[in-house]
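Just one chain follows, in the form predicted alone, and it is written as structure tokens.
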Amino acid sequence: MKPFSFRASYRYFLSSLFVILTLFSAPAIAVIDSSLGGASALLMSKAFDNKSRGLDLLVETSHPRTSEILQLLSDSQLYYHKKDKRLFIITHYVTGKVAKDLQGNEQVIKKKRDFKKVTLNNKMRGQINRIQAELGLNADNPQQREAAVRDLLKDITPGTVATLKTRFLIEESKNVREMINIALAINDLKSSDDVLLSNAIEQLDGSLEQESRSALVAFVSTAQSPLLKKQAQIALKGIEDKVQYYGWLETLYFGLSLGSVLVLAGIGLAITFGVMGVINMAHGELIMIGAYTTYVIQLLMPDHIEWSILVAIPAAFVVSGLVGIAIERGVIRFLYGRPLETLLATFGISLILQQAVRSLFSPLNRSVETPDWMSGLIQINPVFSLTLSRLYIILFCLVVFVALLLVLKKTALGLQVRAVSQNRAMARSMGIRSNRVDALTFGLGSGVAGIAGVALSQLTNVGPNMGQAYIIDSFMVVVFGGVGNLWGTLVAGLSLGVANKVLEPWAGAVLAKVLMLIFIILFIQKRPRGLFPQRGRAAEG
């Protein structure tokens, strides 16, 4: 019996693991080559028509990587190797990084040059925007093939049409048959059939869609019967008369979310000059402080900045109330009845906050980066979408308004507020202690200024002056709703933000705003106590 040998098993393990490897890779290998190597060769030649060819290749021969490879060549990954003419995946185009071939074996570049990209032209870019929008029409989500469909009204070429009438036929979807409908009318505008013609621009007649209204004007301006030309021009005329509708409705929606962003603006200050009567010209600096705290706590929360929003809104109301407690005990207390002192001691303090916020994080923007939850928008139709960001703004300035009132109606807080502000000597002699009222009503209505810095920070950089720029709203929607009052300050705040977003396309920014402000001081000439004066005491005093 021949005596066991360690070398002779080792080197038998290895044949058979090596032949078991082989018959189990070799056939995938095989497959994927045989199914590919013509479109790869083709896609490697330099001649465009030839590339254009494997990729029609691809197509037919229904390969399941046709859209991953579409997608390569459409972000300028796709790579072949000069010498051993295989395709590459290749994300990073520098020495030393990894390069993939469609088997998945890696390797690393050692020479750039032994790499040349697929080069694409127009043409081809416009083919692959085709077949890919073709071979969405095939996806299982009907949101997928009605933006297939969609993609494809930029370019209808019969093959197209062929396609979309085959898909006609096994649509469920009641909105992609209506998009497929739209598709086969623009096509049939480019034909000689006058009835034809008529039942496709009865199709269009109402469509928002930017091709539609492109066809239809092609149309008008070469049709031959003056009938069709008639018909096409009433409904273009309904098509613009929509598209205007949706236009003022998307001014309006603009108006809002300005007017709410208005409207956090101001709140504060409602409390702190329409209660308290203290004009604090440190009001935007609050704001601003607000902001830099959610600025502040991203940095703290790198890696969940989805959450840190939520965390920045208490945040923000904590720190922005502490600094206004400390402005009222350390300042305004000694001034109480002598509002121009008051108004220079605050600017004072506005500019010391500002000279912090540079000291601590330097005079440069800073950027304040949007969850995805907040980002993106609600597709109503091709000519209407509302923006997320805009629409939780208008939604938080809600939020904050409803609690802000329950709070000044519900809470002993409130009721000592509005006792204070009333009839001081008399609240006092009721035994409530005005002056902790005074700095708790300052302390939330900085507090507030903190939380409307948190909802800015997701409109604009984050700047030591970005204060600045919200003080002079702030007193004008304060004034203009009327002193004390926060639903005039709501209404006020929406209403101008609506008029400045109505003013401004043939005014321009600036010109709106300084509209906007000689309205008001004509406003306030015939109404002086604004849009909801207060009643009782509170007005008399």
Contents of the next structure:
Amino acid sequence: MKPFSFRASYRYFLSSLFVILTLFSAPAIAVIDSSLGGASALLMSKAFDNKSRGLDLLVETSHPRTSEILQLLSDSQLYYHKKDKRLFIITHYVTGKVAKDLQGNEQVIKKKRDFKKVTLNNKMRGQINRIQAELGLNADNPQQREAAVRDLLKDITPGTVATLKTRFLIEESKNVREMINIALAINDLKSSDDVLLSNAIEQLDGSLEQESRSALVAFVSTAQSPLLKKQAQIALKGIEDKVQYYGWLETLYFGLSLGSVLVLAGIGLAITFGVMGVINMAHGELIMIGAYTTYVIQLLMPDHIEWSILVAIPAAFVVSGLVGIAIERGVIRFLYGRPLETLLATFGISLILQQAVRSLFSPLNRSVETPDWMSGLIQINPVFSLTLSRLYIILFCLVVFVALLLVLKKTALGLQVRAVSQNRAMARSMGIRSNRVDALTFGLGSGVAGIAGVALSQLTNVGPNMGQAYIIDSFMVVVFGGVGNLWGTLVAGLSLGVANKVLEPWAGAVLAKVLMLIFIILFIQKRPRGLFPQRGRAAEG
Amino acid sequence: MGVLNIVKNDRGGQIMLGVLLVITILVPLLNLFVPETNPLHVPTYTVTLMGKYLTLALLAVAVDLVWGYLGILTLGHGAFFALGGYAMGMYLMRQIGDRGVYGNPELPDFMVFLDWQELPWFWQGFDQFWFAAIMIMLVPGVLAFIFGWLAFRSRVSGVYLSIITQAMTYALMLAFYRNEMGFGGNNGLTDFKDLVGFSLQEDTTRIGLFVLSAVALAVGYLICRHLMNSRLGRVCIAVRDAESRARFMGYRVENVKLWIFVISAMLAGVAGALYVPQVGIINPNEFSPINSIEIVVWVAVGGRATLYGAVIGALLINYAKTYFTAELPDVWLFALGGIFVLVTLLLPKGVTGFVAGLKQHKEVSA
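Can I get the form predicted in complex with the partner chain as well, since the one above is the form predicted alone?
Complete assembly follows, chain above in first position.
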């Protein structure tokens, strides 16, 4: 933090002098906040110029709480007591709430008139931003330093150029040096030296910063030399191509995350519909039950929201799975071989479940909190960043898919499920208890629906109607992929998601969805058994 | 007496039509000529409600035609109903003329609100009743034709067909929710004033619509019954029970399916057109898949492949719906869901099948 020791001590001398002068010249400000020195008195004065000087003073003394004070100022949370002449932090400026002074002593606000906010004007806001950026430039963390340079790009002044150049000499991080170079190059574009200009354009070539682009655009429109203009245009073109490329990557990423949602919603159905041949119209409601389970778990552990999701996944699997087994034992087992009847009966069940949720929880949507570790983003470059929640959804979808594949291919239950689904009579005669297998398979499919509900609770509101929103999507994915084929479900879900996101900017969200539905309707005409049809005798049915 | 020949061997149909005839004559009389203080007086509200039920019964008959006799479980018939309704709604919108909130003689209010300058091309002609009347049957018919032509020729059947019919109505719902579609967005079409010159607020118009609904139901029923009595009807049943055998016998199964499907869609369109002026609104919610599935349940409750069963089911469930949603709104979905489950499990042939079974049982034991 002390790269400028010489200058700092020099300034410190000046500022001390200033404080002493103020002390004598303004006896009215008798009590001074000892922690901030003269700066506090200046901040409490009425004139913005004085306040601005107060900020400079904080920086010059390299006061340890500078950035904190700046943040409070820009959040409008810094007040002063009119009589005491002391600074206070007030988050809720309401009588009866607490005002905290900078040492942390609390005081109840008796009258609102006692306090006055330290107001800012636009010039001061600019100053605060600049100081914050310059402070960030000296931060210990290279990422913070990079962000600080990026902030400075917006408004490069001779002062910032000097600061940047000094920083460059001692900067160790390659990324930060690169960023400083870009900043300096943007500044150099204003010069009239052809060599400097050409170097600057070369430096900016391929830079994805918004400011680099606008600087180049501005340069192209004013450039004197045709040669330099040409060079800048080529650089711009390169940048635009790169931006477009990342735009495609982003669409792909959004598409894959939407597709993962579709796969999650559909994959439980791929088991109950695809493997067992049961049209379960209550599938959406099983998803809903999973989402509500997440909600209840969060209510049960309000102090550990961070971990609630991890608890909710197995819980939702068990709850939805048990409901599924109850549905199978109570209704579906009487209707095997009559798919249209199962459709009607399970639709009835879905209505009952919806109303049950409505009566239990209220018809209003419930919001489920997202843990901190799931929000945020990974910034790859200025035009491309990965939202963490979407990344988790994609990973989660793949994990669920692989787990399910392993269950069906590698476990005894999986073997029995496949046996029963291919030839019930034969399987029974080989000693497989088909009733038990049916119940467990249905439970498995329902449990997976519940897990999907946990994931969906992080994306949308949890409400009694959420199941209906996903049932048609789920069926589309399974039918498109080919019934009885988990891989088909994966491919279908992901490709539908990507296609939807590709269409969206062109057609709008609703129309994109309509087009997808029409596409699937037409697709089924061509390939009635989906992308990956089942072959052999089992397929006739 | 050619018309009566159609229902010669149809005892249920005879009773149903008889009751319908009595109601159609009695209800208007009881509404118009019995004083309001008399307990026998039928309020206009009830007349409209009954008219609404009758249109829904016609819709159920249309569904029974394809589900009961062809085995096509359609989960999208609400779409044809709604399209017929929208065609009627567009006519009614144009009849408002300059009496709308914005007083624009050419454009309906919602278009003025959206700042549209001229009537979109697909609204042209809807100021003429004859044009709207054709569209009421033509639009659902054409959609059913295209959809059926694609689906039946490529032999999409069973649950796959059910799922794509559902996707069809869902896609239409999403589309109609868009303001840009030009059908009033999620508010739909409403604020109707009059129909071919008669004010919709008048009691006599409402009675007229009730009688029209009854006539439409009777005519629709007779058409369906006539079709099913004919050779085509027997082919239908053959297709339902053993599609590949019917195909091997040389019948063009896809054509049979297609034409019955189109006729059914047109009937549904007529039902929708009569429904809209009686309830006073048509909005995209009519396309929602749950509505279409509900129709199937009416038919299932009444009994498949009887036609009159569909009428009974539609009336029973809709009466129950009106009752429950008013008295015990929370119970309605439980009740409807329960009916779904119980009927499929315990009454696979519906109420009419159950009654017939009882009768047979009596005869056998007697």
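Residue numbers count along the first chain shown, from 1. No experiment lies behind these values; they were computed from the predicted model shown. Whichever C-alpha set is largest while still superposing within 1.5 Å between the two forms counts as the rigid core.
A.B. asks: Once both forms sit on the same rigid core, is the C-alpha displacement of T91 at or above 2 Å between the two forms?
C.D. replies: Shift of 2 Å or more: yes.
A.B. asks: Taking the rigid core as the superposition reference, indicate whether the CA of T66 shifts 2 angstroms or more between the two forms.
C.D. replies: Shift of 2 Å or more: yes.
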